[in-house]
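Take a look at this one chain, the form predicted on its own, written out in structure tokens.
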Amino acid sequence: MKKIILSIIAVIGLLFSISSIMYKAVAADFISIGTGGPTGVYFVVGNSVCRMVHKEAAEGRKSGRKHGLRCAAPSTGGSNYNIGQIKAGELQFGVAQSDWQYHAYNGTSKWKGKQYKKLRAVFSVHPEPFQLIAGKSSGIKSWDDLKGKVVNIGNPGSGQRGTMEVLMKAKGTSVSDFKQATELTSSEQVGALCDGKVDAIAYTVGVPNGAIGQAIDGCGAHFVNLNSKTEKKLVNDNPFYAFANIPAGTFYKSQKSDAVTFGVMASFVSSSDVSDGVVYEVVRAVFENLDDFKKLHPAFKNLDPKNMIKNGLSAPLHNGAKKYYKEKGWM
């Protein structure tokens, strides 16, 4: 009877462990990708990386990756709050603002003091004007008009937020020259907007965007124009931006004109604690997948391989990301 139990325990014991082993195992190959509200293309980027992932892997098929990775894009708070999970490593990949990935790894502006060596570039995405956008009845054709106004300037953390507060600084506009300063997230402020409860949001987003069609072409909102001599010097001054151009009737019906603002890239970030495997999966996932991946988005359809693994990149590329580069010919 002794000898039963201490097998029985045995037994036991050597299942427990094995659960374990397969435990660590199943964890070590989920990765988490922090994106950005719902109704932006953050969460787009996001949620298509996963999708290439899933698409490689030969788990259930007879061809593809044993890669074992499996793969979950939720909506975040942004570039900020992306690169913030990552370094607390609550995160393996994040979609960032190129300029937050500058300032992060360069410990400038919001992370002074914060520096984040660590933090790595994996590959550039889409173009990110910053737009900002008025109501239709608001009044609100140039930046002084926004003076005491309602305006979103964005919530905590998102890159929105943050390049809102540069162009404040360089502008000499403080929150008190506004009626009133809301922090809606991207995926709150366009129903804020069409309902009147602001009159101004800021967003920068790849075009085009769902929200901002529903604001200009389904409530009559307006972009206002973002060239003066303060947005000039923000572009000289800082090479992570560049003016950008949004034509008229082209992505938006109701769009009457031509808007001129700047912005920056997004870019798909990571951390050198990620290990150079799984990053070199992820990107080849990506880019041996990348005519599946451009129809995922409009923003996506003039990706290039050539320009996605150096422009916006303003921290060091990842070994993994490297690995797979040179084996292009790429670099």
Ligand code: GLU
Second form
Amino acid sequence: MKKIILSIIAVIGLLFSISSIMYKAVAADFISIGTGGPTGVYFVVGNSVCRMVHKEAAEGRKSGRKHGLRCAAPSTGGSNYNIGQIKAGELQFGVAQSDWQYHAYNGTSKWKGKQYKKLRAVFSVHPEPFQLIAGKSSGIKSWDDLKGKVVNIGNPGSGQRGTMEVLMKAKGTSVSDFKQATELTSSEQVGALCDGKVDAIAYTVGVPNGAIGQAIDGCGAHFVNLNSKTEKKLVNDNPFYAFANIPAGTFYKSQKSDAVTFGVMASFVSSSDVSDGVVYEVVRAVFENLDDFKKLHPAFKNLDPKNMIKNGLSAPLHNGAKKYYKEKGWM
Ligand code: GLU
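Given the form predicted on its own above, what does the protein look like in the form predicted together with glutamic acid?
Let's see the whole complex now, leading with the same chain.
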């Protein structure tokens, strides 16, 4: 009897250790990429990366070159949320504005006292102008007109929320200057603008973007230029900002005049805690299939490896990414 009980215990123990080994193997192969709202471009970036990873996995199975990675890219709160979750070990990769990549790595601005030295750059993606958009009957033509209006400053964790706060500080504007400051997400704000519930919205996003199109072409909203001496100083003082122009009638049919504003780059980031092997395979999947990748969103049209491994990257490049770029002779 004793023998039977002992062997049952041994079998249970064995099953436990097998299942924990299996769990580890599965968990190690699964990567999550933080994106942004479902109507943004980050969501397309993350899901396009996963598509390339899975394509390489399928082709690798045929040719005997297996990487075994499974990938998911859920919608999230945006840049600062993604970096925070990478820091917490909940996400392995994320898309983030180049300004927030810089601040998180250097422990400046919103990241003061929370510096994240293990943040790693992988590559940059498309340019993202910071866009201030006013509703049709809001009467807003310039920044100063925001006074006394309902302004959506963005959800906490989004890149636009952070950049809006930086701009407000530089302009000497506080939330109490507005009638109300709302915190709607990127996917909620256009509906609120078109319904007249908010007078203006802010969004750092690639061009073109369907939600912006809905605001401009669908309900007569317009861009507000951001090119005064305040923005000129921001661009001059910070390596991660550049002026950007959204030409009239090009991406949005009803846009009457060019929009001049400043912007950042979208970047793909990770952590030095994520293994070189995993980062190498993700980077390889993207760059071996870059022509397919570029077709997945019009904002990716001008992607060029030479710029992607250099522009908008202020954290050190991840070693797994470097390995691939060196093999290609790009570094
Ligand atoms: N730039 C935005 C952010 O950092 C996201 C834009 C997008 O989803 O494409 O939150």
